[in-house]
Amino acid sequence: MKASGFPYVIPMLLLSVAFFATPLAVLVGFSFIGSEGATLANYIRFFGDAFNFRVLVNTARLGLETVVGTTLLGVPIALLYWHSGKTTRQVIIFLTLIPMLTSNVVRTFAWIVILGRQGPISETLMALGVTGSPTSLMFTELGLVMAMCQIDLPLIILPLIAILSRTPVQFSEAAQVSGAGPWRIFVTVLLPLMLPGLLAGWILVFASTSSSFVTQAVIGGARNVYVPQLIYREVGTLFDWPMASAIAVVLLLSTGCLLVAMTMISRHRRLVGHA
């Protein structure tokens, strides 16, 4: 008789209930607290303010822009890994993992130097004659997207490498022998193969970018407000914990909806067939 593996899952279930489900239930419960008991007033107040809705849209747009940026950077790196030998692969893995061993706070403050008026980007633009004076990308959405793309790039490279490592390079060579050009090989052969890895990476990058309070606050500045900064304002300045809980639940649900949609797409039978 085959032994059940359920006892081995019990520690994980207990940890999940203690450190995820219970705090989440408390958060949701706080979001319904009002001056006269349970109420939807916090959610009504959030969606009734046009500024809050614009912040929610800005947060989603920042996540999507970072997803596009990391995809444009990550796909060529993953394809280089796929076509390279052992040494180059080790170098790519090393360079991908090293930033993940550094705190997001440290990487964020490094970007202050890079994006500043005396940073390498400003100096390069002046040397090329694009700008006539020092230019700062600090406190701009472009600078924030650049920083987020570098910070979250490993989250899309690693799923792609995991997918391509199981794919023989001969697939590309067979298509080339059949007369397909580089773009046709990429669109009809490589892109369907990489799609499950891309979907996993997009979910991770979007979730990470949407909730990255430190980078948003430091690089984006006060003029670019996103949902995590709203939550911090409600907790740290206004001490309105129920409203902060409601905003956190809205952020969690919006990210969760995207996660469910991406999961359903990744389980489509045509995609599963390619994976």
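This structure is a prediction, so every number in the text was calculated from the model and none was measured. Residue numbers count along the first chain shown, from 1. Take the two forms, superpose them, and find the largest set of C-alpha atoms that agree within 1.5 Å; that set is the rigid core. Compared with the form predicted in complex with its partner chain:
In the core-superposed comparison between the two forms, the C-alpha atom of residue 251 has shifted by less than 2 angstroms.
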The other form holds:
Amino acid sequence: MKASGFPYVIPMLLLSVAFFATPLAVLVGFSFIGSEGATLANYIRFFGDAFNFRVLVNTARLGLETVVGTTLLGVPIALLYWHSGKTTRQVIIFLTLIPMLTSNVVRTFAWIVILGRQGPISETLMALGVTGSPTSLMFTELGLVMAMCQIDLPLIILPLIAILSRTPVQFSEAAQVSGAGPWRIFVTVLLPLMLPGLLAGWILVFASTSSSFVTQAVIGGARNVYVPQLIYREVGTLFDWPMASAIAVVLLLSTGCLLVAMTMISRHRRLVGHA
Amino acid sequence: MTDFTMTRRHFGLLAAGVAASAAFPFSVRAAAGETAIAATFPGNWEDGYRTVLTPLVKEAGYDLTIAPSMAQDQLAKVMASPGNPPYDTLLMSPGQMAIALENDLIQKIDPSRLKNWGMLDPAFQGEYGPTVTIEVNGIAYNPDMVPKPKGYRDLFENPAYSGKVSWTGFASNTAVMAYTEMAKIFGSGPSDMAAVFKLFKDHPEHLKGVVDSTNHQMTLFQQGEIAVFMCSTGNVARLKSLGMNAEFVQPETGSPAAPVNIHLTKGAKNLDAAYAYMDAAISKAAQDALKMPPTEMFPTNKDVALTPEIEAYVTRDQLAKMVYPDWAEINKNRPDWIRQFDALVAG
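The form predicted in complex with its partner chain, contrasted with the form predicted on its own above:
Below, the chain from earlier opens the complete complex, with every other chain and molecule after it.
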């Protein structure tokens, strides 16, 4: 009789309970604490303020914009990797990994130079005659999305490369021989193949962007407020931990809902059916 | 060649060896003396205190770990671990000290354990810890980009400053002191913050430059993104030391000022080392070094002469004429002001 594998899972289960489930339960528990015992007051206060709801929407929008941006940049890079020889592949992997070895804080501060009035973007726009005076993209959502796309790009490229590395290039050649054009090959052959990698990348990019406190605060400034800044304000400035916990739970649930939606879309029969 | 097989016994011995060797430096350190864990503000303070105070504390037979953290963050961290504080000492202004007292986070000190206590003016001998400097606040500006501002009113009325001024939220002590001054100028008194909020609504160009902290503002100042921000003399000294053309101006209505104190946390584990650190911070040797660029901290030790650069900011006689805000009133209103200002800034 084959032995049960359950005992081998026990250490992992214990670790998950100790370091994931328990802190999460504490967080949820904290969110229901009020001055007179258990209460829903923190949630009512959060949703009762239109400002908070707008911050939540802004955070989701920032995450989705970065997902779109990194997808548009990451897919061509991954396809280039797929079609390239060994040397080019090594260069692509190197260029993808190197930024990941640099601290997010350093990369964020580098973006201040790039997006600033005297930065390369402003100077290029002036040289092309698009703008007549120096332009700053600091404290704008566009500037923040650009910075987040660069910072989170490896998170989408690497899962795509992992998927495509296991896929023979002959797949697209076979479709080409069968008379399919490049666009049809991409939509009917490559996209369904890449979907698991895209999904993994989307989840990573969305989660990373919506919780990226430093970049949001530095590049976005105080005008673009996102949920992590709201949580930090409640904990570090107002010392209202139950409220901070409630906001964190709302962020967790809303992010979770969006990720479930992404998963469901990616498993749609019309998309996966071609694979 | 003989094959090597790792048995469970070998693995256990190896793990024990690694653990013992990793613990060795700590045991040696423990034998040598205590280490004071001191929270200080990041940036200039962190650099200055680490460089100047560490050797002085070492001379007294203790080690010192400087842990950079903003005053509000220090409070949050100590509140998060009641009875087991992550720091032995805190560095705070009276606003945060009031909160620390209210939450029973700090304790009275024993001045007889500080050799340099007598070198402090009585005004700087707090029962909850010594005052190590007075932070004088005002306006920093870049003379290459804007004219010298007269005061807060000028920033809103002179078009030369339009779009070039940066502000921070009410979480910053520097900002809250500037806003209470503006409330006096544009409203009925220091707590009339509705007048300040209206001022910002009427001048939306000032809302574009609102950022999270003075540290961000210093980065933006270096990049030429902004030309004016509310600061302490220490911020300007730091920018100058980096080669920036930065100047400090006292507002015509007076400079807000805040004493900065070292406090002993309740439940501090390394009391002897903490006292050695406090004593070093108020010693002549330390304050003589910290009054020089790039820190240029105002010395509270009577034996330390002011430098011409510090006297250009403020003299000892002028200290009494500085504006010292009512922190009890500020603390009472601060949460509401923070929420209102954040909503206003986010539009």
